[in-house]
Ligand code: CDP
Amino acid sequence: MNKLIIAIDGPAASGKSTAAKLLAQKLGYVYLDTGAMYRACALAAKRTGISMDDEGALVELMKDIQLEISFTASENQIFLACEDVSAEIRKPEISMLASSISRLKIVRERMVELQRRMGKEGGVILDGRDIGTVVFPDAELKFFLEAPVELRAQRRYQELLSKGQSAIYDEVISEMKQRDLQDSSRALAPLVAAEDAIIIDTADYGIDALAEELYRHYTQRIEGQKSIRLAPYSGFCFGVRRALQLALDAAKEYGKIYTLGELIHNPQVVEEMANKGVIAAKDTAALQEAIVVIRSHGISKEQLEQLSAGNNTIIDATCPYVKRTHELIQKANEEGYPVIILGDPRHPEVIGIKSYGDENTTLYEPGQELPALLGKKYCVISQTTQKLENLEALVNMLLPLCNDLKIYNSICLATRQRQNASEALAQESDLMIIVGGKNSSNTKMLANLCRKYCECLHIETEDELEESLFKNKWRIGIAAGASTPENRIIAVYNKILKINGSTRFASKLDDIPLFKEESC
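Could you show the structure of this chain alone, in the form predicted in complex with ligand CDP?
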């Protein structure tokens, strides 16, 4: 079997060496501790009394240094001029010196050359700071391990005590912070995660669980298997499903019916519906004595009056959660609260909600400056598909300005569940595919949320997927907006399988592996 080069990078005491050794033993690989090599250089400089600022003397030292390393899966022994210095280089004072000496070009060049020579045949796990970025940028599998500095310092402190060395926690943590900063801010090969590294917070794992997690990634990679998982709560929400059903039933009964605007923000579904007699009308002007279905976004009060004046038969498919916001805004006004609506001012749902409010109703679009307020008493109502963090941000801006603030968290449960599930999946994916109309506000929102964690593509159909998008992407997540039909999600999943050479496809949504629900 092809033996890989596995890179494990990360800051001090993030668990690299323990995890690397366990994984190497499991795979029958060798383990190379590259930090030990920089430590040995630092020890050599210290012994000869060379200051870390004396670059000329350090260059001379590096020319003659006799450094050897013997490495197996579980142990690295390091020799300076044939003397085993494996224990001595672990002393705390050497850590900082190693960080200082490793900034120098000559030191890095020599060590990287040695590391490349020792690792080039594969079957090796190297841990360090720059393995995935500089030493082996083409390594087949890269990890970047991290953990909060307090935890890492605690681990190092315990490690020193267990070796019988004296240590003070406060000193350990302050030295660690200084070294992390120096390692990550240096000009040459700074400590950063490679773009294609799998980032793992080791605070979440015990030693064995961490090794298992690395092994899981390894098996996926070696078997060329990609994990493709669907976020729970993807696709049609209750309100959309209900509106589609009402429209289809009506079309069946009356032959041809109208919706005011497109029934849902999904061009493919709208086209299918048109073929079944559900026609999207642009405005109320053309609608006279027709059967009109009000879509799940709802419509404005004025539009409703125009439709009634035109003697139309109205079938109201406004989502009950949107309807509730119409009631809430009226209630707030009756109680004397001017209302700020959080949402996209161009979205029909928001236009609809606003029409039920009084003349003091204000719109607030996320990311904008807060408009001038009329007083210190306000009520906030949200578009049902907003992100919770946008609502939190608005409330935080209003709190210092108001002494009577009423907040209706009108973000619907389905939206919250879908967003939480997609966000959690994005955190464990290399690529997220978000399926839904490019004009769908909730789908765009989903893509923006996931983009914080990994590369993210917002597509309408599977035709937009091609092989190059999946290169070096092993963990693929799929999520879909509230207006995305099941068959579209299945088609996207099958296209990903096809691109990746699979011959078994899904025929129903249940065939797609679901991302574990407990974390959503």
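Right, and the form predicted alone of this protein, after the form predicted in complex with ligand CDP?
Only a single chain is listed, so you will not see partners or other molecules.
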């Protein structure tokens, strides 16, 4: 593979020059300090007594300037008319003049021309303030390094002292703030991060760690392919798979059957099922003497009674985990425990669970205020797709208020496994793609969990994916909700491969690299 052009931009003392040198040494690349070139121009103007406002004189200076750069293993040597000025251009007054002179069109045009000539063959790392936006906008790898101005001033202050130069911290930070303002507000090539730059706050890194972080991004880029991994336990859970199979078997036998509400929270699957004779009905009143499949979420006790009264043939596909919550709440009522149900009060599963309670049953949605308690005795039951942390938080709030607290952890094992695996993958990814119905509670929960660790996109189909989403995203994770079919996961994976230029695609779920379970 051809050697890359690597652009590293950022404000003064953000660490870009030192990191660039270390990375260049590691890669065997040439390091080009473009800022030194502008400093050399400023020094040339100062020596000849040219004002920064005298554009005509500066034009002539740029025509005749004798600027040469010698590349060593660790640094650039800058020569003006054969004189090594590498040390002199680092003085603070030259830094300020460099900021001023770099705002001029003639100076930038001349220096950009030289920089492009030096770097066009690749295998070069350039640092500056407009490398990724102006000099090499098509650079294969771009970084923008930043840090708080106080930290950058302290770095520059220590650097000056280490070189035996006199320095006052207050003056250093004042000059740095002024230069930041000049660089970011100039009309021509202002200091700004390129849209596709990888932004790194160097306050979080030592210099060696920073160089390693740049190298990590380089190795991902040079490999030429993105890492795309699937979280274990993605896709249909046992309850959904069972409900779909029962519905399909019934449709084959009877020709046309009904479900009360959508069988699962996935619009594409519901449409496919409708084409096979499985029709979603909106209410029980419309169902008389029909074949009715109760969906995996379950239904309320009142709806079940209405279906029976309509002389319907009922096929119960309620998920066993959900069915257990119906039994638990009735048992708690019999034992005299008022029940608090943890979950989304709008979700059909929660509506169904509540119907099996009594007048003392209340709902608690995560993040809401705790309902008023009727006494010191309570039972807690959870929606099966809730997050374990939500259950723990509710229990912790209740413990000081109750002297008799019964807790049923009714969160299904598959949900916990899926959530844990997705979170673990998110921590190792630059981008997570969560596949599943936008109205799916457990899929939305996955997206919310993964957003804590990286950028996350919740989609229903591969058609929602665009090339721009994957710029500088080299570690891509995929996770899918309990109502997402395998063919949809495969289609999403193949779309990412296609965007990345691959011509080999997955034909089955096993073809997709799985995030190792031992890592979860």
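Residue numbers count along the first chain shown, from 1. Please read these numbers as outputs of a predicted model, since none were measured by experiment. Take the two forms, superpose them, and find the largest set of C-alpha atoms that agree within 1.5 Å; that set is the rigid core.
If you fit the rigid core between these two forms, you'll see the Cα of residue 464 move by less than 2 angstroms. In the core-superposed comparison between these two forms, the C-alpha atom of residue 110 has shifted by at least 2 angstroms. Comparing the forms between these two forms, the C-alpha position of residue 217 differs by 2 angstroms or more, with the core used for superposition.
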